[in-house]
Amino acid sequence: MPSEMDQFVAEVTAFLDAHATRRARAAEDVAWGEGEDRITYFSTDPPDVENAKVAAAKAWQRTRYDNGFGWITGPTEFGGRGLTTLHDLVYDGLEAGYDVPETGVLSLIGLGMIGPTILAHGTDELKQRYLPRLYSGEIIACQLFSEPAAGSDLASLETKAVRDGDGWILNGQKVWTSVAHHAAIGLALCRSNPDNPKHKGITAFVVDMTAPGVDVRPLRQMSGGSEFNEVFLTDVHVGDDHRLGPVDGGWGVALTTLMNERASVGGEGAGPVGRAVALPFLTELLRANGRLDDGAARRRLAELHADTLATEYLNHQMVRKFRAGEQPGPEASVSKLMYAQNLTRGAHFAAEIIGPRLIADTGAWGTYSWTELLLSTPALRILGGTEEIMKNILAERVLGLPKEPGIDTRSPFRELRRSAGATESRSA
């Protein structure tokens, strides 16, 4: 008799066969000289193409939701399926074999961070109002945390929330806000009590991104796209019914948000960007550039491949822990570090092999296409918790080394690592 998981696999397969087309091969397995000649991490699509992709992502998420796969782990009373994290992982693995729209604009922040935070800290009214709409793809959410003077030291934020009758008035600036230009709601951290210690004077709110006084301004990246934004809040009124958690208790809400972020940055090899660390693809890069017999280049490629495999095995270890009902410990932080470093090394390796042709679009396949990823590599080592912060977490919380002098040990990333068994602090 089939097990419950076997039945779930059969159900997912039947759904995917009915609504999508199976891939002939994985996206990262495109042969040299075939397919789209583009290797990028951040989108550089023009607005019309980007908007079309967002619409497709929403439509596919709606299809998932209508068939019971939009929120596999969520409570049934709010539109979820009520299953386990393992079921979610199994679904993701099966869907990866099909040609479906990319839904990162919805899932990386809204479904992976904001939704779980509303579930944990929102009133029943807020949950009913927003969770079904988020997980059905109707709306997109963004995270209004970072500020020009408050990044890793998030508790230094200065955006003010002043009580106004049955609501609050928000004033301030947020920055590096992904997908804010598509978002209907945002989760904002604000300074509600300047007289309290900085960690104890913060309150969290769900903000209507279409409300008067909300100004979203795209930031142009050097790779050409504008996935990030700065958001100005000018006399924005938010009802007290849109507050998450207690007044001045927003620090706990922030930790919930960061703990629930999916390990997207640690998802090594996902999509076309995975070609940047794929051994067969990089081997063909050497062959195409007459460097296949270059011993030094082959050694560097072998080292990169070994680290890529180690990261994949680390991710497999996390999956095994999920299957056993455990939460991953330091593996998630190490995976985040390794993922960013592997992509960076892959891009730099390609730049060395290709040489000056990388910066001139001559039409030659596999040359200029590396430029977008190469220009994105500095951001990979900053987003989701800087490389320095992640190394400090591992050094102090896992290896037991002394704390770095002069560093606020209560930063969100450090608090999430009170023990080696804590879940991932911040990944993407």
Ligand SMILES: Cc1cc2nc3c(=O)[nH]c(=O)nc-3n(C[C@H](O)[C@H](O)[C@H](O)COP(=O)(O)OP(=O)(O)OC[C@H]3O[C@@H](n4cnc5c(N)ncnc54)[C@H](O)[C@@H]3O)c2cc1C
Contents of the next structure:
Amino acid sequence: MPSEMDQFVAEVTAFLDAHATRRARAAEDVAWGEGEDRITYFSTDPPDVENAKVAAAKAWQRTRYDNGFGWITGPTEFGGRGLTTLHDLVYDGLEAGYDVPETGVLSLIGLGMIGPTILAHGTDELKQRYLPRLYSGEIIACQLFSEPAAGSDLASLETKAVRDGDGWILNGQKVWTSVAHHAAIGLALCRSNPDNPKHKGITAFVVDMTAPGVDVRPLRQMSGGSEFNEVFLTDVHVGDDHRLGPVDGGWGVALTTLMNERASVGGEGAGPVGRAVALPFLTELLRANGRLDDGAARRRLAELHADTLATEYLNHQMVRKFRAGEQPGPEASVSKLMYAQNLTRGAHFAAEIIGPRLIADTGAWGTYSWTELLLSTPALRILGGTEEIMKNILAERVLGLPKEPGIDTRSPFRELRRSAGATESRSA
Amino acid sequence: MSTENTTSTELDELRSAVRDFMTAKADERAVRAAIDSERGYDDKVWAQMAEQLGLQSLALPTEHGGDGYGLVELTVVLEEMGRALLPSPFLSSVVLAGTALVAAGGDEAARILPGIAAGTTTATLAPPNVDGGWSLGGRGTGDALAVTASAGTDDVTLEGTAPLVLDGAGADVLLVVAGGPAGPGLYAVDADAAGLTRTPLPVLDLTRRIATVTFAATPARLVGAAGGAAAILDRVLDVATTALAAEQVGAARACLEASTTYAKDRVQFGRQIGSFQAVKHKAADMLTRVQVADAAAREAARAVDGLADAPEAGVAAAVAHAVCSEAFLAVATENIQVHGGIGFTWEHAAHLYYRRAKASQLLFGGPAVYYERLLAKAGV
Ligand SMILES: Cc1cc2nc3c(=O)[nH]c(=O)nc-3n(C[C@H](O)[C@H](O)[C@H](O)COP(=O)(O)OP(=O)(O)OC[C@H]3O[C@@H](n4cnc5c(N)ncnc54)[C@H](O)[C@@H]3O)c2cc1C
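Pass me the form predicted together with this ligand as well; I've looked at the form predicted alone already.
Now the complete complex, all chains and molecules, led by this one.
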């Protein structure tokens, strides 16, 4: 008798066969010198191309959803399938064998972080209202957390939320907001009580991005494209029914989001970007450049490959822990750090082999195309918690080392020094 | 035999039994006493490992007196041995010789293996090359075989000097890869054989003894097929580097824990040193390395056991050998740094781990060898 998982695999395979075409080869495994040579992490597409890709992503998510694979782990009453993380991983594994539209614009933030947060902290009404629309690909969600003066120190955010009858008025500025220009809703953290210590005066809201007073302005990234934005909130009205979690209890809500962020940023690496660390591809790179017998190049390649595979094994272990019903430990944070490192090393390894042909576009296949990745990898050490912050977390939460001595977690928020400039102007 | 059936609860129980044993029998004082002893390890502890816990027999086949478990289970044991820096002939006798004999098969192997499984016989396997390397690939002059065997299958004698034999002075049986008429073959020599000279050498890693062994018309017995050493050695290297990786992970974790504890205890500038970010980030880097090394060692064990969803054994073993060697060395080095001056003293255990880390990294050839082995296994 086939096991429940075997049946699931058969069901997924039948669905994918009916709606997509199987890949001839793995995504990271291209024939040398043929086809697409771009190794894109952040997009540099012009707006019309980008919009077409977003539409395709939404359509594919809709197809997944209509067939029961849009939200495999979600509760059935909100449009989910009610299955386990393992089913989700199995689905991803199978789908990777097919040519389907890239859905990161929906999944990385909206489905991976905001959805789980609404599920954990929202009222039934709010969940009913947004979760099916999110997971069916109808709408995209963004994360309105970072501000100009509050990045790593997120809890020092200043966007104000003030009571207004049975609702709230929001005023302030968010920044680095990925996909805000495609988003219908955003999860905003706001300062609701400046008299409390910084972690205890924050409230979280689901904000309608089309509401009056929401102004989204694209910011250009160093990689050339514009995938993140600044978002100005000017007298934006939000109903109290759009509050997530208790008044002044938004930090707990934020922690749910951040936990899911760390889990989602680590594990990727398949797809075209995966080529940057894929041994067959890098071996072809050496061969094409006559460097297959170069001891120094071989050594660097082997070092990179050892760490890449070990990171992959770490991810396998997380999957096996899920399978055994255990909670993974620090693997997700470690995986995120390693992922950023490995991809960065892959890009610079390729650059060393390619040499000057990387610095100007001669049209030669697989040379200048690496610049997109080289210009993307610096972000991997910043987004989703900087490398330094991840190390603090590992040292403090996993190893139990003492926290930095600091007064800013006890004093009322309004008394804190928030920027060097602010202090100067006070003393002047 | 299906090693997939050992649950994580059972592995946890095995670990805690071995840890209790190591805590009782191989604390730092016991390790130092063994280091200063004639033999280099405590033979009473060795006997108890066999009698009380059955560690020597755990991963050897049932038909040779073993319990038929695999590397997945042995990994737990080796991590705990590494953690304690237990001086013992386990790596040489059970892992190196045991694996070589199982891979070779035949009557001679069947004769020696039950004693190894019972802990009553210790054996070792000499590195085949004149420079102490383990390659039959013939890439360089160092790859020349150290020992040659006379023609024939009966009344064989060995000639030559094996330079760096793990536990070579104490082992009851010496296994040697020697050049013969049919190509390199595996041969067994008894400790009391004629023409055998064993010279213990000063060692970097005080917890593992090494000797030079000279054969002069020394009688030997062929193990397995004539000229069959290449396949045996390939299997031995996969298993032994995987086993070593598990030891390295256990020892690296001990260094991380020592550093973490010290960083919480030691106060300078009115603060615990662990509250300084330079120290904190060092600890986080150590943790990262240990986690990744741990993943690599476990995956290699699963691969060597041939589990269904595991990667190719040669690749996974090579990854584990590289990653765990580098990780342990880095972590053992930083452990000294976190401890400051006390970490540089003879009395502190930090140098014992550092010595083990450097010697383990080089035992099967070192970085130049293990990175090329990985590329070779991956087909580059
Ligand atoms: C591509 C990209 C997409 C992003 N998308 C989003 C998004 O969708 N939504 C959102 O809310 N945010 C987003 N962010 C913002 C991101 O979370 C922040 O950039 C990040 O948390 C760092 O904050 P910061 O930029 O203010 O840098 P800062 O916090 O000012 O850090 C500057 C430097 O100081 C270091 N530093 C700061 N504090 C410490 C400390 N305690 N110990 C040691 N070092 C420290 C940092 O590690 C860093 O090196 C995105 C960022 C990028 C690059």
